[in-house]
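Take a look at this single chain in structure tokens; it is the form predicted alone.
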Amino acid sequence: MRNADAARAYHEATKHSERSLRSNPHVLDFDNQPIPFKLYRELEPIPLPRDFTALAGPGLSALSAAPYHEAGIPSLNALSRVLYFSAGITKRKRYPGGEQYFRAYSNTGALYHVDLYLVCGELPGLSAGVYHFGPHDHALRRLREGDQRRVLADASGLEGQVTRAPAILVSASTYWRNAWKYQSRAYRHCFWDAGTLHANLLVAAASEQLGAHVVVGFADRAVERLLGLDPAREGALTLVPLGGAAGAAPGAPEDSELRLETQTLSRSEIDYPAIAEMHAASSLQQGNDARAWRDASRERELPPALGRLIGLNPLGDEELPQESLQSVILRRGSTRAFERTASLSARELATVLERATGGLAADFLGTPDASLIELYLIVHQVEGIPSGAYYYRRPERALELLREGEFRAVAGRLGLFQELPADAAVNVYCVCELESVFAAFGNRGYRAAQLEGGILGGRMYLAAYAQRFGATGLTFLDDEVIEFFSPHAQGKDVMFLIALGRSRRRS
């Protein structure tokens, strides 16, 4: 059995409970709030094309696109669109004394601590090199010259798509930009927020006919050294190869230590040691370790249904809303209030669940249809489905009734005593049997489980907005959620919560 003591300890220490919330003296120091961007002081911007009109096809169709297929060399226009619709600034809100920027994906606290880097060979219009994507001006900045893809290929243990890709996106978190509000729990948010970002990234890449594949297994320090990350303050999260048919990357040039000055984030930074400790404990040392980690298997049989099954009938392809993916992403937000008396239809909910769970190409899943995540629901107001607690059975496309009843007050409490989960039409909890993940993948399995929960949450956001209703991601009382769904959920843990419903119109 692989060691997972650090992940167990971190998960337990960062659980929310009513007692932990009431005893936490933390207050937000807005005078010390970090800036939401990584800004290089001395690097010149390389502006990206601003043609954002070519994302093909309806948004819901893109969500069900083939999870991976190899393609040719991505154009600069295609890369620009993938970066923009993954992590670009789509909205701005002005207020007395400043301006707030909102990105294409949902992020805890709108703090946007996840950055994207591009490592590529020679591309049309772009020289081989290592680049940082700056959302604030939609531009790249070159950190290193030359083709460095072999560093990532070796770090991944020569993972097939990484080895053949002409371009690879790397995601990384600057911890303080989220820990300012969420303290030690921010390491969970690294993968929640990377997950919602990757939901957009994968669907945008599919619309550009670019293969995209999420890689969590890699030698961390080699990747972080390549990007010039400070291991005390930053951590690499994923590799995402784009395109294919590039052939093996050449041997990498000699890489020196990067020492690039960036703008100070805030007046002072508070260190939460549990974050860097958890990242170090779940790190891999060499490419061979990454290969062995990927080879782990996790077989889990679906238990027989004991409760009543309610079959779901999602919208067929010919019935799907035709709004473009571009429009859906630009319109997406996080709902601030739900209309309590407004229902969703059973087919709308069925479509969200089907599109969210439609297959994920990731190195920690043996097949695109595999998953570390199970879905539990509290239904308040869905036509044709009695109010109650449910388990979603993916193979049958059915809800298994665990307990019938009105649970709005319970849902509000479980969602940290907020009105949003109480007023929503339905709450969907991404839940994982962590012990079996730990047995297969050790400490690093914690990253994979949190990331997949975030990706499913991000897909539900897109599927809801594509159908013209609202969604919002929420945090939760960890153990109380499991207690509510037990005995069915006994021994499991919550990774993500999203509330769905009709948005309340502001007066």
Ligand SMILES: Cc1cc2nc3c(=O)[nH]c(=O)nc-3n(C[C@H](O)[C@H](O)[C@H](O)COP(=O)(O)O)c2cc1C
The other form holds:
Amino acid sequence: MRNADAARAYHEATKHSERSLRSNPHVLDFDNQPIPFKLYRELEPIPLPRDFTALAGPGLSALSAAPYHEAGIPSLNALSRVLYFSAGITKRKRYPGGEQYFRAYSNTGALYHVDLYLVCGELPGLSAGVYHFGPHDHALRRLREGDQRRVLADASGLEGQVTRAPAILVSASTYWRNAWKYQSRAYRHCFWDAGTLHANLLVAAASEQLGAHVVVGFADRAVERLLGLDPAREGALTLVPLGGAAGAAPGAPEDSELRLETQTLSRSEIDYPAIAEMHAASSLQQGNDARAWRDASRERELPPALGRLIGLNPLGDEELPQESLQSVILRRGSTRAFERTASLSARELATVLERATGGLAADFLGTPDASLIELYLIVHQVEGIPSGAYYYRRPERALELLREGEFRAVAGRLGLFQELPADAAVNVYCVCELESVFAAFGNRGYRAAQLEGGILGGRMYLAAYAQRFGATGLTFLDDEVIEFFSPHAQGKDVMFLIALGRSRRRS
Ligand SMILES: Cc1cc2nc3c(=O)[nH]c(=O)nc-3n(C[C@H](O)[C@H](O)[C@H](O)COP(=O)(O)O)c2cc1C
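Now the other one: the form predicted in complex with this ligand, given that the block above is the form predicted alone.
The next block holds the full complex; its first chain is the one shown before.
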């Protein structure tokens, strides 16, 4: 049994309840709002090509990517597209007081605290090095020269794909950029927001024929030192090896401390110690620890269904909408108002559920079909499915009815008293039995569970937009959601919530 005391305590302390919301005196200090970018003061940009046209495959078919396959060396064009469609700026909105940039992925509060870094050997058109990706000018900045992949291979305990990949993306959060609004809860958001970003990253890589694989187990300090992160303010979240067959990285990489000046984020920064403490408590010290961590396994059996089953019939490959992935990602946004009277069809919902839960290649899942996440639904308005509370039985592709009834008001309350969850056609809750994850993976299992919730949420966004309806991530009253779905959901916790439905046109 591994230690998970810190994760248990952090999760409990950052739950939302009506009481916690009412008693929190936090107000947003807009004069001290952090900038949503990491801007290096002295590094020259290396512009990336802007050929964004090639993500041509239908958006939905690449969504639940095939397991990692060893494909070749990414071209600079392919890398540029993967970065753009994961984390690039896809929309600008002008306001009287300024302009706001929106990204390819949804993000709590549009605060964009997660950055991508690239660690690569010699690539066509790009010399070996460690780079930061700047979405503001779609350019790389070189932080270190030379092939440093060995640092990541060692940190991951020689994880197979990390060791052989020609390029590895690393995601990391600068906490203050999210904690400004969400305080200590920002550590959850690291993984939610990285999750929606990774949903895009995986599908973009798949459509470039680049194998990709999410690695959560690595020795944190070695990775953070390589990227020059400030451990008090920033934390590495994932490694994603891209492509393969590059041959092992050479040894003896650079080991110097990296001190690069970045632009101040805001007038002052407030430290929420629970964040860095949770990151430290869930850190791994060495590559060997990472290897032992990912070798853990978690066995769970699906309990027999007690309620009525409604079989689902998702669209087959040949029936999927043909819109390109590029166009779906460019159109994606968070629905700001749902049309209460407009329903979804059962097939549309079935397709979202099936595509979102399709294989995920990740080091914390023994097989791509495994999952730490279960889906619970409140259906308001789906043709052929009576409104009520449901559990999605993934292997059987069926909804198990837990309670029939009209729950719009309840869903509105559970989704933090907002109209969006009440007006949507359906709310999907990504839920995890955390104790069994803790038993296998300890404190670090918390990162994996939150991340997988975010990836599933990000995939649901794309599956909804590909079918031309809307979606929005939402936050929630933690314990009340579980009470609502109990006794079925007893002992579990919510990792992510998304509402689906048809957007209401603004007059
Ligand atoms: C995990 C998560 C939770 C969110 N929670 C809310 C919410 O409670 N209310 C809301 O109106 N929007 C919510 N959003 C939507 C974000 O505000 C939105 O993603 C962000 O403004 C960026 O806009 P875009 O998704 O249209 O690109 C959430 C998004 C995510 C990913």
